[in-house]
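Only one chain is shown below, in structure tokens, and it's the form predicted on its own.
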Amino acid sequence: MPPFVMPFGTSDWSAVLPLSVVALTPLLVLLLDLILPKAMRRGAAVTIAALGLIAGGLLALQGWGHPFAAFGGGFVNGGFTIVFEEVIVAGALISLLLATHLGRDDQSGGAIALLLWSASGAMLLAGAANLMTIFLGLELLSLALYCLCGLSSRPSAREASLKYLILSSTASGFMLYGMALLFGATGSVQLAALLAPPASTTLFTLGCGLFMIGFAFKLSLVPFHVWTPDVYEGAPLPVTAFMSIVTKAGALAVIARFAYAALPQPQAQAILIPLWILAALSMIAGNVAALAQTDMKRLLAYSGIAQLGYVVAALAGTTALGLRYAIFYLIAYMFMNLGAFAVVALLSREHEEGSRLSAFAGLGYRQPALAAAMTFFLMGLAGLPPTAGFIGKILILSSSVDAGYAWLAGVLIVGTAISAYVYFKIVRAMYARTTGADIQRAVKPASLLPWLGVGICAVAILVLGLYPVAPSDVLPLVK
């Protein structure tokens, strides 16, 4: 009898170990849950996932510089996959530090093992080179967040959990139908087999189109977006602050990876128009339909959907500058975006009172580091020197001229002078004085674990916006 062979070796492993350790570690957080008193259990989850985090994080970093093909190419490992999997870990800690509003305490333990195993899905995106490597690090991605945004007390989030699954559920089958049309076209489920000459043109242009229809719903893409602000309103904040970037750059790396290593060059230009045109919509849809928001969760979701369309809009032409300066942005809009729901954090209690833009009212008188810092935050998401969102746009702006898609770089301009107004409401809100109104009282947060969210937020804007840093071996690999 012949002796049993492993069929994956030690270098397989090694390529997904940090995703595995992350996966791992709402193990030993759900065994904490069982057998610790509950004034314990949230402190001990948030430590332990957070220790589990960074160890991924580091033990990504190792990779850097030796690409890999894993488990026969199905998740690929090099710069571009660890890069992506530094910003879901990052994304995910800085998330973690407002988990002090996620379900109630004896739900704090299953809560956080849900998170970290949707990030665990997202990391597996990051590396996905086949068909269904894609689909089964989306499905771990999305599954969790589905009985996460139900967690709040609110009937609104019960509305979103349902929401969000069945649109979900939609857009996955839009996808899953293009993944069936690319097999047909190409006969494999690899990214490599697209870049070969197509069985059918018919069947390759259509999968394509699909495909994109399903992660364009992830992205939060005009006309794909209409989930997006209810499901922000009702999922829990610490979930909401998760979504806007875990399941962003999960599937940013996706459609990078596609529109990059994936296509043939000579059709890719043309297959990826249209999702140009959706980052042109998103870029002004968002900031319109923000203008008329009064609640801070509703304006940060509206404002996402305009931030990825600058994200992608830096990505047409396919060039490597391009890549760089979107991951730069993206980067850039994490730190942003979540130091502004770490503020909205420190003014809330149980019912989250401080995403209600009334919350703001008079909040530069009344806590004056809290108000600076949401102006921070809020000048870099305007695009305002000296911040990282101003280095950002600009780069975004060259990188789409060089491209020769001067028209983006044109509707980049015009949603970015609309969004001023929309984040100028806010400033406005905390610094004006209204005669005959009374002040509100600070508010004092459940935990000051969101202020070291905001001051990390803060010193990264500030750095990258004086030393912008990209990185430069992000080019995709599929094979």
Second form
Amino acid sequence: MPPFVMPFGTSDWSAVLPLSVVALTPLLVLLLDLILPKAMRRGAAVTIAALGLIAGGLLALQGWGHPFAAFGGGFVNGGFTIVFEEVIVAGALISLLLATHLGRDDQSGGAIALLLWSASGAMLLAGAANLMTIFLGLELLSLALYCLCGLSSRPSAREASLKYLILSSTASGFMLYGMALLFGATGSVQLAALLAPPASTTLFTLGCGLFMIGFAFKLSLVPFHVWTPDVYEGAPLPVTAFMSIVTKAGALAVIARFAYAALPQPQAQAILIPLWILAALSMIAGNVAALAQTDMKRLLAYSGIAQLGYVVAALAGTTALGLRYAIFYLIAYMFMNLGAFAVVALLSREHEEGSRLSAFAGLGYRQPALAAAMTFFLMGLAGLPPTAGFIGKILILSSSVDAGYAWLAGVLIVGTAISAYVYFKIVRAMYARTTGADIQRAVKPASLLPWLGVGICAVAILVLGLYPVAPSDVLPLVK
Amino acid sequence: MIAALILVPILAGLALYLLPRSADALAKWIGVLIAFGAFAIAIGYNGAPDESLRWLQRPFTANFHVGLGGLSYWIVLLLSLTTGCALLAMRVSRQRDFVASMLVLLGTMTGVFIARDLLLFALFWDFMLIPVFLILVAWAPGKSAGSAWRYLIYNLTGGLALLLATAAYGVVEGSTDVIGLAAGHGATAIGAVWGIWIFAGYAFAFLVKTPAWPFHTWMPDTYADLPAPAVAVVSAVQSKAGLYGFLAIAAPLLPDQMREATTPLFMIGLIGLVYGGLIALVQDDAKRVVAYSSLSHLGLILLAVFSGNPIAIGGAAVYIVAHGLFSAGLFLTIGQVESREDTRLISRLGGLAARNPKLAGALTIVALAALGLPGLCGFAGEILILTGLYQAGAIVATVIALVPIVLAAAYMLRLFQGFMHGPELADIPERKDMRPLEILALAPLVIAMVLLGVYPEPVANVSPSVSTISLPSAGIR
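Having gone through the form predicted on its own, I am curious about the other one (the form predicted in complex with its partner chain); can you provide its structure?
Below: every chain and molecule of the assembly, starting with the one above.
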């Protein structure tokens, strides 16, 4: 009788070690939640979760420079995966700083556990290189989020949760059908296997289309975006912040890997054209819809739709530089966006989120430092110097022009011009002279932790704006 | 350190927020000190070696590259001088915050003029919108903020066109570190396909910023709503960024496209010249008179820039500085009248000269400089431009350009008479004449107007390091 052999070696397991750490930390969080007194629970949960995320982030760095396809190509650990894992960890960490608004005290342990599970799903997506792993990661990411969206006691929370569940499942359905067709056309679930010219082009193209629709939904590209504002509005603030970056990073990782490394060459550009059109639509429609918003979470939802359009536009032409610039802009967007969310958190009272636009009236006179920080984040989102948003836009513009997609660069410019009104509406509210009546009294924030988030984000935006480092060594993606 | 001319004002402006809100006087003197300090330091830096630091390597080379010389030297002097004078005698509420915005404005605008890299130029070009937008939002009268939006949206659209053009230039050329290089550097490489689009992007941004007809509609409201010290600096210097861009960027880097665009740009300049002069004649608001007169004067400079004649271009350089001096002087004087009488409408004022002889004297000098009295700076620029236009063979344009110069005399004297002469209006409160500080604030500008009027040569012979113009003569004949 032959001895039992583990089908996979140590290096396979060490490739998924970072995400395993992030996925196992919640067990500790839940355990502590049971034994600690009520007053200490939230603090303990946040601390343990932060430590788990930091550990995951540090462990992920160890794989740098040793690309390895684990589990027979199911999970590819390389520069690309690591960069996305770091983005997800950082996004989750900063969202965690806002977690003072995450449910009642007795819910916080469970909520934070769900947040980490969702993050581990996104990290799985970052490295997923076959259709099965992709689906596994996506469902892990989404299932936790369905619960988190309904956490608050407002009626809009239940709507958000249900809406997200139904629409997201529908999108998953599309994607699964697409995966089935791709499997039918190529006979393999490995992304690398799709590179070979398919037996049936029709089946293959249809499969690609359905697959991309599924992920366009996750990226909330127009016209698959309608769920975003409602879900963002209903979900608690830290969850909204988390979704705005971690979900997007996970979905972007998949779509980038698919676009760059899983399509047979002569047809690839033609198959991907719909994706660039969706990006163009998002840049315009996202910003136009944001014009009318009076709630910060809805406004940031629409702005996020447009910003992800910019990121996807950077991929147009699937050049190596374009991928690096998409990642750079995603990182810049993470800091600008989470910075803005942190400011909203600081304007929130115990039971009321400060996301109405009126909460910003006269902020420049009440809390000058907070208003200055918010102005800086909004300048970044609008693509103004001296922020990472400015340099990110320049990089995207040049990569689009370089790849022969000058029209996409033109659309980006138009979208940015519209967005200036969106973002500077808030700046105006903060600095316009107001009569005493419409200025609220300074809000004493429930926690000072979001200030840490504001500081980290502001410094990161300035530094990346003056000294832009786009990650190198992100290719190849599947082997 | 040339870069300190950018960094010190911006950082100092932000640091002012560390002062208590009540430290208005201290904030003001810090602002004055920094502005005049920048002036004193910049004087010594003419032609100093450039400073450069690597910024981007891919997708194209871009550097933090700054240098001071040629036309940019004179504009930086003008900028720091007008900022210092404007802050010296200001009367604005919430002074600490205002000085902070003005210092950030000083630093960012300096950046525009001393940047030697197109991407750095674009960075400051967009950056300098923010302080002006904030000043408009927080200090403009009324609550609608219409002028702030118009200012931001117009100029940002221009700025984004500039950004796209810069990205395209970088991709095509491989480097944006090209401002101040020898003429024709990029001309051979940039093909007709890209060249026309890149030029269109730059030209649009420059025309909006100048502003030239028909992109000028943001300007009168902005100028009317900005407090006097801010509008003095914006009209004196920010409006020159577009003209500077044509001279220092478009002419050397895109000479072929510049030549092809001569006829439409001549038309734009001529229409602005006449239209601005005519509208200025009938405005009641004194600030709008000066705003429309700027449209007229800047149209004249635009003609000179596109004439391709070296004399006219020397004249353009002189007139860029001259217009900066006298428009700053005009806006500051009008601001002093307004702070006394609570109005700046010509129809509401009259007979101020009897009680305010010093104020009347100050307004006389700046108005005479503006209408082109020989011996003052306006004349020096105008005569060089007209001579150059004539020499370039643009006879028709020269003749048309004479008309607004006559109009300038009419509207400037109308403004002066309306304010100073005529019967004293009964409902105007009696106020004191100019304070010593207000005289001190105008004196440097007046001295500079005289100096430039009698000895325009150093400015007219701007060093080729930044604006080498080698256009064959062209124009409307």
